[in-house]
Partner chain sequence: MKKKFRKLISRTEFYIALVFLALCLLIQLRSGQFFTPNNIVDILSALVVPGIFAVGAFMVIISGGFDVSFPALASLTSFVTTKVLLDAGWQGGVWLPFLIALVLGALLGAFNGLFIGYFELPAMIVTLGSSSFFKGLMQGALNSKQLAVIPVGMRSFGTSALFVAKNVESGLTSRMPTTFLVLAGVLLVTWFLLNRTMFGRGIYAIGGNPVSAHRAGFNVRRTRFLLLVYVGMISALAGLCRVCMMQQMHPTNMLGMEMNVIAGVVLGGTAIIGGAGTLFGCMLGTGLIVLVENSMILIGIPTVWKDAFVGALIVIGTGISAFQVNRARRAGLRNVRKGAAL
Amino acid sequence: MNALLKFYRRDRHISRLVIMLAGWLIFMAITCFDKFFSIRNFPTIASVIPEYGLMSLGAMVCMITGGIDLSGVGIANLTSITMALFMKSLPDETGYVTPWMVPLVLLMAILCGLCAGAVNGTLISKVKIPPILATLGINQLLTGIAMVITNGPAVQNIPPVYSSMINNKLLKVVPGKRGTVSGLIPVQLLIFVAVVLLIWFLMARTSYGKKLYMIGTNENVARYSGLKVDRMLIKTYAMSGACAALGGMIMLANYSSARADYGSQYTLQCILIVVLGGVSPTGGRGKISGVMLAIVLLSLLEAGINRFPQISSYYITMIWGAVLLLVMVLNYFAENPIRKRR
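Chain-only structure, as in the form predicted on its own:
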C-alpha cells in the first residue's frame, strides 16, 4: 500500500491514467469480453490511433511552450487533399503508381506541414498574435482553401498502392481453425511509434527539450538567459505542423479519400488528450508518457462505447467535452495546496 501511495504522489497524472485504464478494462471484461478482447479489435484500434495521436503529439510540444495549436485538422486535410491530387496525376494509362513513390509523397507531405507550422510560429513569435487566434485563423484559412480546391466533395480514386502500403499489417497470425489469416501490427502504428520515439529523444535527451520547458515556465526569463525564443517557437510549431500532416496522410490511407471536413472532432480530442496526459495549459510541464497513456485510454474508451449499440456515437463528443472540463477542474484544485485542503 505504501508503494502505491508513493507511486501516486510521485506523478498523479500518470497514476490517475493507469487507474482509469485498469478500471475501464475491467469493466469491458465484465460486460463484453468476447467482443472487446479479440484479435481483430485491437489491430483496428491501433490503425486509428495514429490519426489523432500524431496531431496530439504536435499539440503537446506547443502547449509545453505555453501556447496551443488548433490548426492541426486544417493542415492535415489540406495536405491530404494536395497529396491525393498529386498522386492522381501520376499514374500512366494503366493507372499504376510505383511503390517507391509512396515514401516520396510522405516526405512531400511532411514538408507541407513544416511550412504551414512555420507560418503559425512566425505569426506567434514575430507578429505577436496570441497562439489561440493565430492557429485558429490558420485552421480556418486552410480549411477554406481545401474547400475551394475540392468544391466540397471528397477527392477519391487515389492510386490503390498508397492505401495498400500504409494499411498493410505485419506479423500475420491465424486466429481460428478455419485458416483465416489476419495482420496484427498495422504499418500506421509503426509510423506513429517512430514519431513518438523521435519526439521523446528531442524532449528528454537534447537541449531542445530543456529550452522548450524553460520557455513554457517563463518566456521573459528565457529571453534574458540568451535563448532565441522566436526561433524555438517557429521550430516547435513547424514540428507540430509536420505531425498534423502525417496524421492527414494516415487518414488518406484509412479512408482512401480526402475531404476538407475529415477529422473535425480531432481538435477537441487532441486538446483533451494533452491535458489529460498531464501537460499544463500554462506551459512548462508535461511528459510524453502521460500523453501516450491518454491516447491509449481515449482510444479504448471510444472502442468500448461503440460495442454498446444502444449508446449513440453522437454522445462521444459530449463525453469528451465533459471529461475535458472535469480534468481541468481537478487540476485547478490539485495544483494549489490551499484549494486542495479545502
Second form
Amino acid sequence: MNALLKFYRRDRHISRLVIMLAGWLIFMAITCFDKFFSIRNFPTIASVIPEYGLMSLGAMVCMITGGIDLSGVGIANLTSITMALFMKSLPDETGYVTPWMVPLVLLMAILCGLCAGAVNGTLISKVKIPPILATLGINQLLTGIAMVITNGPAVQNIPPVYSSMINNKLLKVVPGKRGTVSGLIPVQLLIFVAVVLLIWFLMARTSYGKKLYMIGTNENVARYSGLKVDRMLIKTYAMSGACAALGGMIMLANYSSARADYGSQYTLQCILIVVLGGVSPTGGRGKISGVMLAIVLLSLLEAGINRFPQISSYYITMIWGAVLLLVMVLNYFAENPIRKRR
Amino acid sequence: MSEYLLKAVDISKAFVGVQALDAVSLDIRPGEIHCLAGENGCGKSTLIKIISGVYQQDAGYIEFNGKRFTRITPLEAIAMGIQVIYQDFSIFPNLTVMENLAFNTELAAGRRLVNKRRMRTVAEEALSKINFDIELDRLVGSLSVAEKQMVAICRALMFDAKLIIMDEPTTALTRKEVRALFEIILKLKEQGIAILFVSHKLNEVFEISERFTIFRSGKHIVSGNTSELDDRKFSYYMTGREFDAEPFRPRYEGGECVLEVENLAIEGAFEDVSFRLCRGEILGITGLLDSGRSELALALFGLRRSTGGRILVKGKEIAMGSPRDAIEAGIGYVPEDRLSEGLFLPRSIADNIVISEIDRLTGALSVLDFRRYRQEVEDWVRALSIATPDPENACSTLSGGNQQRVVLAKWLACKPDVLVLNGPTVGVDIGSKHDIHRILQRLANEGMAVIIISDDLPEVLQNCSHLLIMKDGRIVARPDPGSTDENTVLSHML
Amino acid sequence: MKKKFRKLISRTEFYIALVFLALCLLIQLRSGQFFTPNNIVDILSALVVPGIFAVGAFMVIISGGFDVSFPALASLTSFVTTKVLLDAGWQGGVWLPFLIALVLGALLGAFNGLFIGYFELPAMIVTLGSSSFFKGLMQGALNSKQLAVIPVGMRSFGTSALFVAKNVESGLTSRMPTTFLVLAGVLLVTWFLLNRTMFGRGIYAIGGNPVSAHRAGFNVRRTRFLLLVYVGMISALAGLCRVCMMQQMHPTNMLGMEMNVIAGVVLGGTAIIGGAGTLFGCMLGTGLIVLVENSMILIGIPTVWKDAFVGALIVIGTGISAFQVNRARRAGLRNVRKGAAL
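Now show the form predicted together with its partner chain, given that the preceding structure was the form predicted on its own.
Next comes the full complex, and the chain you just saw is listed first.
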C-alpha cells in the first residue's frame, strides 16, 4: 500500500493518467470483454497510433522548449504528396519497383521534414516571430503549396510495394478472415516505437535533453549560461518536422494516397495529447512517458467507443475534450488545495 | 488618539508547515519614517501582506489609528489609509500614465463607465501632490524605473494615505534617483504621512529612517532608534553572527597576464576602456548605474557586441560573438540578476551547477555520463558548502546566499581563467556575503583572475587589488584600493 | 505635428494599412476591377463572419490568452438554434433565432469562462478542450447533419440587402447583406465596452499585468469570466449570420477558421502577449486576409494558391512586426539610458 502511495506521489499527473487508463480498461472488460480484448483488435489500433503519435512527439519537444508547433500536418501532407509523386515516377515499363526504394523514400521524407522544421526554427529563433504564429503560417503555406501541386484531389496509385511494406504486420499469429493468418505487430508501430526510443534517449540520456529542458525553463538564463539557444531551437523544430514527415509517410501507407487536407484534425489533437500528457504549455516540464500514456489512453478510448455500435464515433471528440478539461481541473485542485484564502 | 499609528502585536503566520512569522510585533508612530530590515526570507514581506490585508494572520492582532482588528481586508486597509508600493510597482506598462493613476480611485468609487475628463483631473491632482511633472498620455512602459516609481507613489497618495509601505524601493534606482526619492519621502513626512521603508541595505537604513525594526527568520529581533545603531550591531542583528572583514592580500606569485582589454567601446554605452588583468588579481570596477559598467560586463562575456577595440585572452584576440565564445576563451560571468539571468529556479541544483560545462560530461554521441555528473555535482556542493539535503531539489528551495553559490559553482565548474562578477552580493544576506568574499579571495590566491563589478563600495575596497572607476562611459580614475577611501571614490563617481 | 507623425509610423497598424492599400492598388492595376462598387461590396460582405469572429478572438488575446473554440461554439449554437426552430416550425421573424443563439452563446461562453476565469487555467488549452467538447456534442450527442432548409425568418434576413451595388461596365450586381449591420453593431458595442467602460479597461489591465490588476481592485476572475461570456455571445452571432447568409446549416464548414482569424488579429498589431492592440488594427488585419482570399481571382491567380498566399502573408507580416518590435526594444533601451544619464 505504501509503495503504491509512493509511486502515486512520485508523479501525480502520470499516476492519474494510469488510473484513468486502468479504469477504462476495467470498464471495457466488464462491458464487452470479448470484442475489445481480442487479438484482432490490437493491430488495428496499433497501426493508426503512429500517424498522430509521431506528430505528437514533435509537438512535445517543441512545447518543452516553451514554444509550440502547429505545422505538423502541413509538413506531413506536403512530404507525403511529394514522396507519392516521386514514387509514381519510379516504375519502369514493366511496373516493377525495387523494395529497396522504401527506406530511401523514408529517408528523403525525413530530410524534407528536417528542412521544413529548420525553417520554423529559424523564423522563431532568428526573426523572433512568436512560435504559434510562425508555425501556423508555415502550416498554411505548406498546405497551400501542397494544394497547388495536387490541385486539390488526392494523389493515388502509388507503387503498391510501398503500402504493402509499411502496412505489413509481423508475427503471423492472428487468425484472419477465411482461414488466412495476419500479423500481430504492424510495421508502422515498429517505426513509431523506434522514434519513441530515439527521442526518449535524446531527452533522458544526452546533454541535448538537459539543455532542452533548461531552455524551456528560462531562455534568457540559458543564453547567459552559454547555451547556443538559437541553434538548439532550430534543431528541435527540425526534429519535430522530421517526426511529422514520418507521420505523413505512415498516413500515405495507411490510405494508399496523399492529399493536401488529410488529417487536418491532428493539429489540435496533437496539442491536446501533449498537454494531456503533462507537458507544461509554458515549457520546461513534461515527460515522454506522460505523452505516451496520453496517446495510449486516447486511442484506447477511441477504440473502445468504436466497440459500441449504437454510439456515434463523433462522441470521441467530445470525450477527448472532456478528459482534457477534467485532467486540468484535477491538476488545479491538486496544486491549489482548498484552503481558506484571505 | 494613541501614540502609535500602527501596532502589529504578536503576529504569527505559517505556510504549509513553515513558520513564516513567529509572534512578531511592529509599531509605527504617525508621521514617522520607520525602517523594517532583515535578510531575505525573514518574514518582512509576509508582514506587509498581512498589514495590507492580502494574507490573514494565524494569531495576533493589528491596531490602526486606535482601532483593533483581528483581520483586515484589502479594501479596509485602503480605506483606512494604508498603501503599499510593491517592488514591481504594480503598474500596467501597456496603459497610459493617466489610467495607471486613475484606475484605483475609479474602481474604489465603484464606477462602471470611463470618463476621460474626470480621470484626467484625478491624475493631475495626484501628480501635483509631489509636484511630479510627466505627460499623462505616455505609456507607462516607456518610462524609466524612477518615473514608474513616482507614478506608483502618486497613485498611493490619492487615498489620503496615512501609512505608505515601500517594499525595497531603491533596488533598481541610480544614486541620483535614490536621492530624489528620499527627498520625496521627507516631503511626505512633513505632510504627516508615516513611511514603512523595507530594506536590507545598511546605508539606506541609516540615511533615511528614524526608527528601525529588524526581523530574523520570522522572529522579531530588535526595535529602536536608528541613532543608536552602528555597522557592527546592524550585521549582528541581521545575521546573529559577528564578522571580521578581512581585506584582500594577493598571495599568488608571478601571475601571467590573462586578460587584456584595449580601447573597448560600445556605441552609446562606453568607450576607450583599457586594462590588463593578471592571475591572482581581483579587479574592481565601480561606477553609477548609468556609467556603462554593466554594458562593459556584457561585452566581456559576448552578450553585447563591442563596436570598437579588442579583447585578448592570454595574448590571443577573441571575437566575442556569444557567451559560448567567452566560455571557450576561459571567461565566466556571474550576472547581475540572479533570478532572470543566473538560475533556472524550478530545475534541480545539480542541473544548474553543471549546465554550462555539460558537454564535458558526455561520452560518445553526447551521452551523459551520469557517474561523472553526480561526482561533479557532489564536489561542487561540498566545495562551496551549499546547504541542501539533496542536490536534486529545485533551486528555488534555496536561500539567496545559497542560490548565489550555485551560480558561482556553475561558473567555477567551467574552470575559467577569468571570472567576471556583476554585483556578486546583490540581494544576498550578510552571512553569505562574507562567505562569497572569502571564496573569491581564495580563488584569486589560487591563480584565478577575478573582476568584481559593483557599486557596493566597501565590497570593492575590501576585496580588490586594483580598482577602476567609471563615469559616463569612461574610466575616470584608477586609485589603489588599499590607500583610498569611500568618499574619494564617490567623488570620482559623481 | 512631427511628433504625431512619429507616433503614427511607430504603430503596426500604419504598416498594415500601407500593405492593405498597396494590395488594393495592385489588384486595381492588374484587373481594373478592384475599385468597382460591386467588388467592394463583395469584400465587405465576405468580411462579416470573419470580422465578428476576429472581434471575439481579439478581446481574448488582449486579456492575455488565446481562444480557439469560437468556430466550434458558433457551429454548435447555430445548429441547435436552426434545428430547434425548424422542428418547432417557427414562421416568425429573425429576432427569436438571434435571441436563442445569444443565450446559448452566453452559456457556452460561461462554460469556457468558468475554467479560464475561476480555475485560472490557460485559455488556449481550455478552449482547445472545449472546442473538442462542443464539436463532439454537436456531431455525436446531437447527431448533426447538414440542414438544407432554414427557418423562413432567417432565410429572408440572410437574403435581405441594405442596398445593391452595380458595376456599370460589367453589369454585375452585388447585394450588401443586412448581416453587415450585425458586424457594425458588434464593433460599436465592443468599442464602447473596451474604451468607455471599466470592464473593458480591466481587460487591457489584466492583459498588461494580472497581479497588478488584482491589486488595483479589478475583479480579475469575474472580468475574465464575463469576457468569455461576451465572446461566446458574439461568436454565436457570427455563426448565425453565416447560416443566414449561406441559406443552409452546414455543421462543419466553420471549423478550422480559428487559425486564420487569429492570424488576422495578430497581423493587425495586437500583441500576442496581451494588453496592446486596437479594434481598428484587428479589422485591418482581418480585412487583409479576406482581401487576399477573395481577390486572387481578380488578378488571375488560380484559387488553389489561396492557402499558400495566406500562409506567406502570415509569415511575412508577423516577421515584419517581430522585426519592428525588436528594433523598437533596442531603440527603447538606448532612450532609457539617455533618460537616466540626464
